[in-house]
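Given as structure tokens, the chain that follows is alone and in the form predicted alone.
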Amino acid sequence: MSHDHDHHHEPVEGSWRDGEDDRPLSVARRRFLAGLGIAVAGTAAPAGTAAAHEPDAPRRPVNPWGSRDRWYGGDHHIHTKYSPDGQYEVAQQVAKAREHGLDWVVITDHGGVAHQKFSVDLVAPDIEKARAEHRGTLVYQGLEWNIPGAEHATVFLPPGRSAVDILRAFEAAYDGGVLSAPVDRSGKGLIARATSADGEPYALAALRYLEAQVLSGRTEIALMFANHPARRGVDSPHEIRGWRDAAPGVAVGMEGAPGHQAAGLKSGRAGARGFYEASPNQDSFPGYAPTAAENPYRTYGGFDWMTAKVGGLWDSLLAEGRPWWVTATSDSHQNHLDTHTPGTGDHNSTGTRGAPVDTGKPQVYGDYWPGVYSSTLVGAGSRSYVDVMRGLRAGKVLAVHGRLVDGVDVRVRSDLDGRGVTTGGRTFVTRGRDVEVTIEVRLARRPNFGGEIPRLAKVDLIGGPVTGPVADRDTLSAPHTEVLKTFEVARTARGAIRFTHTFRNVENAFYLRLRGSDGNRLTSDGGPVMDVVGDADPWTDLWFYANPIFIDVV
């Protein structure tokens, strides 16, 4: 896959007024098949899974290697000034994004009482019409989740008909901040607060209600990414495991990196890489509990602890072979040295802030432009809304900080497989035949913004046996997965390079995943060093994930 910056000559595609997006041949397949109580979303079988090794089950390999997708840079986590705590015009956004490499953004303001009164209704004209004035950068019209019983989530959809209705009644019925809202003189809403456990069954409806859109034809898909899963400790791993299973073409993953990243700059806000300050609450999992040697509600090399603990969390879901994707996004709110300051005006009672005001002088905040430090980049067939999304939805996905690397293919194929699959994909292997694994990795050619051109030191390929569904699902750590290869970069490498590694003799079902360093901050054994409060350069740490692979024995 290769990634280009051509931002120009194409049409806008959709809009929040017409319905050309709901493609009527597919929208009549799909309720053909909901008819026949067939779920078309998210309908293959995960790896490691009791479906996938059935005698009788289709073994087609998943995103398979060698397509003509490209890599597009996007972020799917930007707020604007209709959201409490944001300032920025949606134009602003979006040229920045765009001035920054970026080919896709959704804007997700705050979920919440005066968010879906007001701000779904006014920042969709805005939307549409910086689509219009920035041609080749798709723009999505999204919302920050407060999941009723966690953490936040990021919810789009591509541009149609029926978006903006869907979005407004999806947040009416389903918001933590809508549903802890008082409802009557008691002062009580229908749940304690926005993060209690009272509101877990409200979170698994409201990802089966955006499913039964799409499948009704309303939407052509729709995504949830968990964002900052770790930052509070509320996103316990059996939710995790539930939103996964209520909606699997919908509920695909989470913030494997937050925004925020300036944040812990000494000079400059002085705080936790991502806001990560916090310690446990009344609503967190007991199983996160901090140690001196562990804490699982800070960053590790700008990363969330439940994606760079190796035989962490994000393994453990992986372990079970349920395909679960990390991204990094911006979480841009207020941006470092800006010279903007928020409007005066009252969300509460108009949903908006007003236009930010301009200083003229920087000032210190603890986010980043969009495309400046975290980028997700993702394979698909064209820079169009849809397939982004697909892209998406299939784990076609690498996360990046300070464009570490420009992009990396990787291939798995078998003795039943010789095209291959790549990233979050899935293939099969003859009992005791052998896998091979090639990844080539395209290192940056330019400065990144923080004016040097960032040089990858190592790549390691992590792995652990696929094990089937936990019987505690509250299970957050696969003890067997451990990094099982380490290849070095030589300072004198440039352009693309490659490295190849066989497993022999395969006998057990499997999975595969790759992270990358620059590696000037490291523990011991290789792996990323806790961040820490109030002196944590990004620029001097960076990393790269990308998705795993599965590989099924048959």
The other form holds:
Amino acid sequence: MSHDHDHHHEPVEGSWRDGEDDRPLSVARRRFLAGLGIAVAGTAAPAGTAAAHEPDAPRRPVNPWGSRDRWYGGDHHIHTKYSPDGQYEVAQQVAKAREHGLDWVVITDHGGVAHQKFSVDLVAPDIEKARAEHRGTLVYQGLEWNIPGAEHATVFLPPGRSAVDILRAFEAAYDGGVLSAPVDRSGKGLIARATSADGEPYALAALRYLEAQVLSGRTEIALMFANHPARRGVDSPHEIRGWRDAAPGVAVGMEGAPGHQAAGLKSGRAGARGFYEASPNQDSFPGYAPTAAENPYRTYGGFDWMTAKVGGLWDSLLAEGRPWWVTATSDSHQNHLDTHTPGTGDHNSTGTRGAPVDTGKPQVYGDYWPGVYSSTLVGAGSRSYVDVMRGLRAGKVLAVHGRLVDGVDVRVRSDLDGRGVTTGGRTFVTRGRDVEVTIEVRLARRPNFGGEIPRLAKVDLIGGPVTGPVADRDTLSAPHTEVLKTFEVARTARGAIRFTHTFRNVENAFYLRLRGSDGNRLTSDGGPVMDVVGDADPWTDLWFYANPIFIDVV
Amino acid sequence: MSRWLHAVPETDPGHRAAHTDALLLAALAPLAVESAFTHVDRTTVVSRLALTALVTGEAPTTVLGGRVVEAAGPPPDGRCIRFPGQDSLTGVHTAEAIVTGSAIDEVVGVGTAVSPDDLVDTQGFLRPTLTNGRLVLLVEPAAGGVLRPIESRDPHECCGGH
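To complete the pair, please output the form predicted together with its partner chain; the form predicted alone was given just before.
All chains and molecules follow, beginning with the one already shown.
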């Protein structure tokens, strides 16, 4: 096949139908298509089709193509001096985010006794001031919630009369740090540890509480994204499924890529990329134990193992037909080569570390300023607080590192939906008819903050059958999901490039997603390489991940 | 005569790897400890770190508040925090030297094959795991073309390890 020109229009070749063709790609594609029931036209209807919708429900495409959405870059994970391990003023973080091109940011200081008591109220006026000084940049007040029984998560709301009250009450009742701190240290003493399993019911109650605030109209929308989900192995698959089921309008995704992307620089902290350097502890899910094949406690091409592994945990959720989106954030606490060190305040007793100290000397840290390396691009109808959150909830989301792409527009059409749907969407096709995928990638036009114009080398189209809810809620693989097609990008390509792909004779529900790479660090099957602790330059290993589109069969 | 003892400490030994191991081994200090393993006891909702050790000497009745009982042997998926030959493995050694000079049966790479001559920078901290009855040290590529154990002494803890 030719990869020489920018415009590709390639229906599936006939070769995959040829039983004698044993080229590996064809075999893989045949196996997948056979799984979908689309490889062999005219055979008996497959048993147990798994359309994710009820057969008689009215069918309406979700995330229809052609809205006036634009991509807005942002970051939902940013710390300030109101975190015990942070240091910056809100104003510094917002100004830097703006300088680096972000349209929206969420301030997420760590939950805990002191934060709940002091910081949540201290940060609110700082955020108001930043909003006033930087009109055009959306500054959300959020929280880095210690999910009881699990990892951290971003929780945030749009500005509103009750926003701070909701956050304060939420943290008091449901933060894992508050729940596990003993009563004599102003905690609740209700669970053994922030990450121990006795906290799991509190996490579900917490998310239901947030959803109730939305349903009652106290806030227009509220969202939760699980942060650094595989870092310590404490987000078990059943917990993730539980969160989504408890509050499907609130718990909508996870960091596909964690922050701290500078932490693996050999010339810097020389730690693990993302600070993913842990190993299992007593609260880790046993199914995540490292093996000779993989180590879930490391990043792969800068992305969390749950997202980076094709057919892994993320795909196991998507294969259920379960919407679950991935993002990329900075987790900025202390930014590499910045000259500030923390203030001298006692966070424990005041909720703030005080103003940071400018030493004048560049410091070796593990993070980047918001917008320098990681972006979460959100498709939204306008640059407004609620619209950007609606875009996030709808999964119109791209997770991008090092500005590898300026945008990726995916359109999926069928005989029943000529307009088609886009990222995060859901459409349907008549059994036995075709589904056409059009991918338009806007290549980077300007240098990124590593100083180079990044070059996209390839885009992988990944997909698998949607087989419905799993019986075992700790399922963490989707064995039929695979890379279906790789589109190579010509070295000379500039501007926007377009690829198309047609699925013929579709028999069963399936989903699709995309990832792209600069091609610098690939495994033999084209996947991301496990990042080396102490030697991971994030600028020479760039990826983007686009969220899925689901296709039902009627 | 040596025998296997088992206890589930009441004191939470925390998450910091080296600190946890040192705390547990210190609790056994009066005894001669040939081998010691930790594993996660999941018989209760709140899982706990359990200790199983091959010791010689008068057994205490409790370890860190946990009652000591006799055990038949090490836990099947135990993580080994004390083993014969451990003290000599503090620097950079070949995979072969690790296997011949200690109780470790095999050095296995994550996603990479390990040859006997490959160098492993132990960084003075080894926690091999018991896998199908064999003591296996999992290693990964590290900076400078050497291998390192996947377990580090003091992994970065966000927010003080909340």
